[in-house]
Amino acid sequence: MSTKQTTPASISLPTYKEGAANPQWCPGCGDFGALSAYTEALRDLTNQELFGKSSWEAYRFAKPLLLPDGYCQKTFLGVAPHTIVTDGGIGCMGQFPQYVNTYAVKMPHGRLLPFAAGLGAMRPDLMIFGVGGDGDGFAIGAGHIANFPAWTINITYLIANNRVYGLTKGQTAPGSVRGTATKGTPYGSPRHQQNFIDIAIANGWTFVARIAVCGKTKDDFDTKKQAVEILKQAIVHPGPSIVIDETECPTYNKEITPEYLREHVVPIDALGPHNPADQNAASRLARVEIKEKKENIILTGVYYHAERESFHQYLGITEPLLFKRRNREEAKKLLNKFA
């Protein structure tokens, strides 16, 4: 499945890399593959009509992209560098904002989603793409993982699961399997691995998926191609989307290698028909691959998606909420009103 090409050849990958810094990750880091998948997804969803306009003008006047069957949103307008905000959290993957040509923001530990909530509420014309590590999302940020989706504000949140805190010397993380030995847990961690997919489904995320960018598997399944397609669907989805990226940390996790991933990754479709609109079926599917210390398989694909009335639909908001500049007296009255 791929979007029909609606953009001229001038819109290419360099459009989203122009002026961006060179990634400073360790050689062999899985984040390189995720960044490549992200920029390819943006390229495929780019709408030429958005260029040369402010984002709110484009939001009002641009023609929608033609999308294939299977996508939730049939009136997606597309993206351009000035209509995207890459919202970085903590973790090595949280450095994404520096490495892509979009608007960028870097948030404190665990606070990616509160920023996204405020910006998304005020600016429905922007595409917000959050990215960070599993500790940022499911440890210190776990309260936001639970509460954010209830607002039904549009965001795509990509979370790296390399099963260690790769940015802070390899401690155990929410994605670490039980028995993981690190400098902090030399005899093996007694903590069970968190099931991120199950948590996301239970807490109301309306698009839940998993990717693993590790090349082609032994069955010649192209994980990169699948990852690009899933990120495109997540971005197009009109609601809170979460995508777990099963990835490697070559510095601190010597067990989860590209070879390990290629051996264990299985696309959901290989197990038979799955209806992503069935929440109960999605939850059952989220539990099939966990086997005490190691997985039997790592299922990649879309587990769940559903459409709900959004924050903006409920409030009847049809355009960005842009504040007019206020003079000092008006601002003082407004502050006193809520003091």
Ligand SMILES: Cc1ncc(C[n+]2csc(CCOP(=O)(O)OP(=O)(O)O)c2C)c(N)n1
Given for the second form:
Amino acid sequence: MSTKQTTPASISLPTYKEGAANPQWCPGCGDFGALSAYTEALRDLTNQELFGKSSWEAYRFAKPLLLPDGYCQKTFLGVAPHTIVTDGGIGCMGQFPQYVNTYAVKMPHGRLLPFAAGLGAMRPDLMIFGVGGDGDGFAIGAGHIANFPAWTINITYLIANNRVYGLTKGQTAPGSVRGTATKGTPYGSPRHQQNFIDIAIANGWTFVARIAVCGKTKDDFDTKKQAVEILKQAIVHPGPSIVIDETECPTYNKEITPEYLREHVVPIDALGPHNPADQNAASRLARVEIKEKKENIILTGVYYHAERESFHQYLGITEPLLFKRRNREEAKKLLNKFA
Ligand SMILES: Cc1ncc(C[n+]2csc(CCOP(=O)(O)OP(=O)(O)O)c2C)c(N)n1
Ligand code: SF4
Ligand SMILES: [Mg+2]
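Form predicted alone done; form predicted together with the ligand now:
Zooming out: every chain and molecule, the one shown earlier first.
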């Protein structure tokens, strides 16, 4: 993160790129679209007015403003470069935190959620944004996808589903469709594609959505605009949010091109009304699309959205734990409880 001080007025889109490294992704990599949607979402939230104050001011006055309701409302604790932690895994998408001007961490493969759990528990005033690939999330990290949401800690997790292990040169990944031929599976992989949305709903993620940043579809539907809106909703959602980004790896996955995505993306609303609060309806919707064959559709939009008592609400915690100063005696007493 840049150490240069910024004034509230100067926080804009360039601020989120200031001092960040130049992306090392291949030309045409879908991760560029995800990065751009993320920074635009941050820009919009940064400039949002709340409680009659800009979010920057709200950050500074967060404590008095938010005490009555607790810290479950991550939204407006202030979205600004110094209040955001972008938490990456390993893989091409895992490089993402280096390319944005926020605090950044890079965890071992599949382990961004344990870090988020610890940080989110202690610092609910921060906005935590996890980023990784389909392999990182649903292969080596799958145990955390299952366990993390049970803690009802407030984060947003963006997973790039390019359907390959991009960084390690294109092996099949949890997002790969059955029959995918790679160097490691020259006759086509017999493994079925995992249904990420269904897994997320079943495991208790309380905001579950899919995006695809691929321009305008044949029906003139703007996928980037939808992606930015969904990321904003996911960030604002007071609980574990997961967003699957259907994207391309032009280097190792020649089948999923932007044209392919534009042809197959259909917004959920186009199928008729959907109530995201209805978990059964959301699970049914998650099974509408079977992407084993090319002619099937890729639904984008919010599948599921529910409120659930948070970790901090349950424990009655109304201020970030690290802000609370304890003297030595108090700390000793607390530790002795675990002896
Ligand atoms: C413990 C461990 N096992 C294996 C690896 C090798 N490895 C690095 S990235 C990667 C796969 C990344 O695929 P994905 O998460 O889909 O990200 P992408 O590169 O496609 O964005 C693997 C297997 C590793 N870094 N650490
Ligand atoms: S290998 Fe694929 S996922 Fe990785 S940077 Fe290149 S295009 Fe992107
Ligand atoms: Mg991948």
